[in-house]
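Read the single chain below, which is given as structure tokens and is the form predicted on its own.
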Amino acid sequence: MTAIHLIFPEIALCALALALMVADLFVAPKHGRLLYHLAWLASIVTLCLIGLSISDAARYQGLGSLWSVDPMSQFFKMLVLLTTVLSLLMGLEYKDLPPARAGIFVSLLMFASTGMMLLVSSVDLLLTFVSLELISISSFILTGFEKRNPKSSEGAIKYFLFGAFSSAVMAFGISLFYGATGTTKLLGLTQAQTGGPLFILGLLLVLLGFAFKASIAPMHFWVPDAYEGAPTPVTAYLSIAPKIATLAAMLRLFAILLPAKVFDLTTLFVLLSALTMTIGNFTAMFQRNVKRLLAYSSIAQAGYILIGLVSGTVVGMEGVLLYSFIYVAMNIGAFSVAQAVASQSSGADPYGLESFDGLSQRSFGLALAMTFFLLSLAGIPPLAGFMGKFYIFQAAVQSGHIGLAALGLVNSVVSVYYYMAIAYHMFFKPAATEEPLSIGPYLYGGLAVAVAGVIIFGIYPEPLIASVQTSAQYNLP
């Protein structure tokens, strides 16, 4: 196996995760919170890992046995870094998490993100497959974490039942693909090897369990369940992570690798990124938990990247890298301000939206930003999420994709109805109690960062922009 020094960076986040798995035998339960600690520090200490790959690029980047490590991997591993990073942040604050199984649950947290990293690296099949099990089997224990919540049994058997229909079928996609090349290795493919039915069956397989992965249309009825059910933590992470990485595997291998128009699967993108856009914003409108709302919105915000990978261009590229960054701040935002309100309610059902009645006059500050993540989500200037959709629907315009870019900013006017439903909540209905609503030291920091996210890079955008030209104009090395 040549160049296994590209992968350091994942094998140090592996190991470190066992660390704290064999740790959780012998640290005490009351002690638990020791290892988010050490967990999100070492999760800090391997994104550092990968910027000094960055600044070393002639050492720590080039092509291996399975991987590619190059700049557009090593902007999406920093982001599924940063996720993590403040996921484990929301869990420390999360009370309904046994501490006397932070090992296990922070082990699986690493573990997903080390088949992530993996996977947006990856040039070949076989480690494709092997990196989405790896995230998967660890997303499916995580989402049932929660032992006493009956939905969070059932959100995991169900995210379960879906992941193994989806693995089965990839599997048979890959083994079809190998039948008509000779080889699961995504480079060197000569145009003999590529194009004919069992070739493009073979694809379309591939491409079925990459649209479980990132949630898109019509494989996303699992979303819902999973992200109500799951810990909080766990759903912010899930909404995030394994989109944006499963994403930029795919920008690699149908944008990159063998695009999509070269075998006429531009208008099949087109039909699950319309599909998927309006499935999720048209539902999340009829929803009354807040979780659940924002499950269906990250499936519209994945027909919304997909534009970008539809339009094939570097500007789409471009667009793909910068609304995956922003997705971010976005989303955790939403979620960690989702999970502070629960924490403090007193109603049946604590993501309610009625539990975020008169929330601006328990906490003004939360209110506010969350009305600033919900208002970036929809695309509202002078917030981030403009700026992520303008490149979006500009390359789909430039690609010739009007259509397309007219039905993604109907979406988006349209989830300014939902997302305003929770703003109406929190300014506009009387509080249930006048008892301030306070947040924990590490939940606080970690919507700082989001909130700052959202709006210095929708103020001044340059350095985030000259950041993902750079990685999207070296694609492979």
Second form
Amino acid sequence: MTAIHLIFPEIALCALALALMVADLFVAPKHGRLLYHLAWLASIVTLCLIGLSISDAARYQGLGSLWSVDPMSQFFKMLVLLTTVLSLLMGLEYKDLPPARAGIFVSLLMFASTGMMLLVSSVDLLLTFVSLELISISSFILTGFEKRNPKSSEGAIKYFLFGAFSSAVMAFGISLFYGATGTTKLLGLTQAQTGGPLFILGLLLVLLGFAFKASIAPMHFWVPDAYEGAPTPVTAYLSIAPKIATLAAMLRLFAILLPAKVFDLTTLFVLLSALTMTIGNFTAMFQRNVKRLLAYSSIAQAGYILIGLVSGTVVGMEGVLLYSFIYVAMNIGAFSVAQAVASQSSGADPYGLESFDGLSQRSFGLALAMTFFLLSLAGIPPLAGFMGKFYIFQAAVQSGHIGLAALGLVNSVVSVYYYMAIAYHMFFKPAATEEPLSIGPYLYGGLAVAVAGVIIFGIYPEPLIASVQTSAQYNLP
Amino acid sequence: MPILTLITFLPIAGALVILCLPKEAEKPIQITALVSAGLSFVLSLCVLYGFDRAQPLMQFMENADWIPSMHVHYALGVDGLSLPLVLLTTFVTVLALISSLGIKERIKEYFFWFLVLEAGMIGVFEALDLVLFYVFWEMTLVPMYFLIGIWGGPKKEFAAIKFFLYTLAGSVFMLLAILAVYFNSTPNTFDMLALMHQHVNWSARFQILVFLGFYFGFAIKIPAFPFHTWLPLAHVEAPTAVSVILAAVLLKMGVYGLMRISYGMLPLGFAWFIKPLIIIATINIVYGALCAMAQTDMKKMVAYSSVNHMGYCLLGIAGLTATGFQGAVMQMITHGIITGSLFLLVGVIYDRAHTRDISAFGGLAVRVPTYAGLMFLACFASLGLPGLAGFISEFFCFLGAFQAWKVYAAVSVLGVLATAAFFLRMMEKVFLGPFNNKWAGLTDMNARELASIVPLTVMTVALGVYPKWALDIMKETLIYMINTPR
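Write the structure block of the form predicted in complex with the partner chain for the protein whose form predicted on its own appears above.
Up next: the whole complex, starting with the chain shown before.
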């Protein structure tokens, strides 16, 4: 069954990315910013195409042989594109990127996004693998894009080595999977095909590949170095888009196509989730660098989202969608503030916690915004992060995983300690300089969107929950 | 007119206005804060005026869908249990704000957080939906963290984060309990009034587990032994006005939750815990008083006396009689008023002398007669001298508990003795005896301090002389709570 029209938005984004790459040759370096503008406009155009596919479901949604285009995949594609737009806005204000390579930078970002869009729709392990590679290879280059910064190169190398290893593992897993079932298709697997040792080993290795991209423990070791070294807009992007896209792919594979009644992996996921959030939170406590701190925090956040996957119910699935949406707003916001603060820091480590000293005196609004993002990440009401956690823990309690919910809650208490460490520097420490902190218009715009999201959906989450409930629908053969 | 919503969110409106003002505009910021808190107080007096004292059930109810897909409602209401606490909150906040006019640093942030804090506290007492209750409950944490951490004493940062983590740790278990009752109610609901009737379907085991979940949250706030260790630190490090709020209102949230939720929703769980509760109450009373006796820092002494006084509340509740309940609620009110003024008074001397060491003073009554008079009155009220507010509530608590718990009540009387001992010793060392010439330059209270403390003193006397006025507000509701078939 050919259903190429279903992935029209992906094709469009890819084509626009190629066009921008070519355009790079004809645009003088001093006009490099123009390409950023074109890139985020292109992402918005693609976003509109996705919107179209949602509004006219009968024509633009359906099941192909490799991909399934359904409300759930479209929801995640919109999140990925939203993240792309916001990261590009951050990139416009980021000073350390070489202007001569603007076209390459934005097109790589768009290629990665294309990969994620394909990934969330994929129902065939081959397409899954190819799209994961597209994401990975683009991300490796993006991480090392700040050529003059040795940390950037270091992060990229570590990321690459770890990534290449896990790709190999995943490819091996897929081959075993093929050996066991005779197909790489994930649709219509019967109970007879599943359960053999070959199948189990194959599936576990595939899971390892996913865990690498979603930074799930024990495959999280690359995260802090890569996140610290990468240019901040890329860090923000990497901490959100690949993670939620991979979690969406895991949701599709392990909760929909291979639900617990066909092949039960619940215990394994409980362990992974518990391990991920605990390791993330307890390591984050000792970080002195904001990017590393947020890196570990993002590991912990992946652990929370996994709880929704564990419960395996519709509510759990909705929880994953809801939390992912809120996660975009709060994480991009936190990284935006970090970028703004570091850009005007004179300290030895611009991303050190000391750079935040006395921020409330220099710019109360920015400090307050950061506080909102941090509290939201910690899950304190009335901010959106609380609603996300509430929904996820609700799913866990409903499906009987009370122990996991309790562990998640204890973890949120722990997380307050390190999130508040940033607030401590912003509010309690005297400022080194009284000079007010200025932020550029694009960063300001992105921040305004993020703050609005974190506050509005915290106080009135109903529209978001309603849209999540309609989006938690998927195609089954 | 949604008057309860107005009372709750007027402070938030004030906070938003303050956010828009430049930080140099100190006068406008102070005025905005006072006006919004003052309006909130006036409106709560209007509620008192319109409140039907013969009616035991919820009044001034407001109900709207908030998150329909999760069955969460925006539901507010007051009855005889919550109205006195709402009044206490709005009243004490206005006075605390008046006393905060002396704050010199970072005025904008201070009043912003203070008003957010007020909204959270009022909301806790009015919320009739568990999620809303939880949201308000947590809303008090963050402002408190900043208020202690920025404007507090030498160990403020540690005190702030300890307070935050301690309280949050308690409340996450509360969240788990909230989810548990939600999924075990038919139909699934967070509505507190509807949940009051669900316990017939719940097994004792379930109720006990849920009770413990809630109890962790409440006990830390009360604070009930052995979860009281955050309190002395937070109280001592917090700036004066924040200590006042902490003692006068925040601790009451715990007792309120215990009465409204634990008692109202989980009778079997409550019955199972009644024995430990009376033991904890006794420990709080005796141990709190003994700890207070050992302090040399006046503020720390008052802080431990709070542990002791909250013990009386628990004692009254554990009696499970209408008298005991009235005693407990009355004790919350009188403790709020009396301890509020004690903290303010300690703040007055600290601002001048920069020490709170009891033995550093001597004979101050000669030098600062007004101050000494107000302090004497507050101390006598706190130790339960008849004729002042503290006596009535303590008497009711003992009366209510004596029937069921003779031995524990008798042991608790030791606490009353110890309370008298440490207050009298403090008065003697600070105000009486030979005058310590070091303090010859001490000035008496100024207008701002008088304006924040005298209203509390007036209330202390008024409630002591004519308690019926306050008891009448709560009486019907509490009798109804005791007599509802369970």
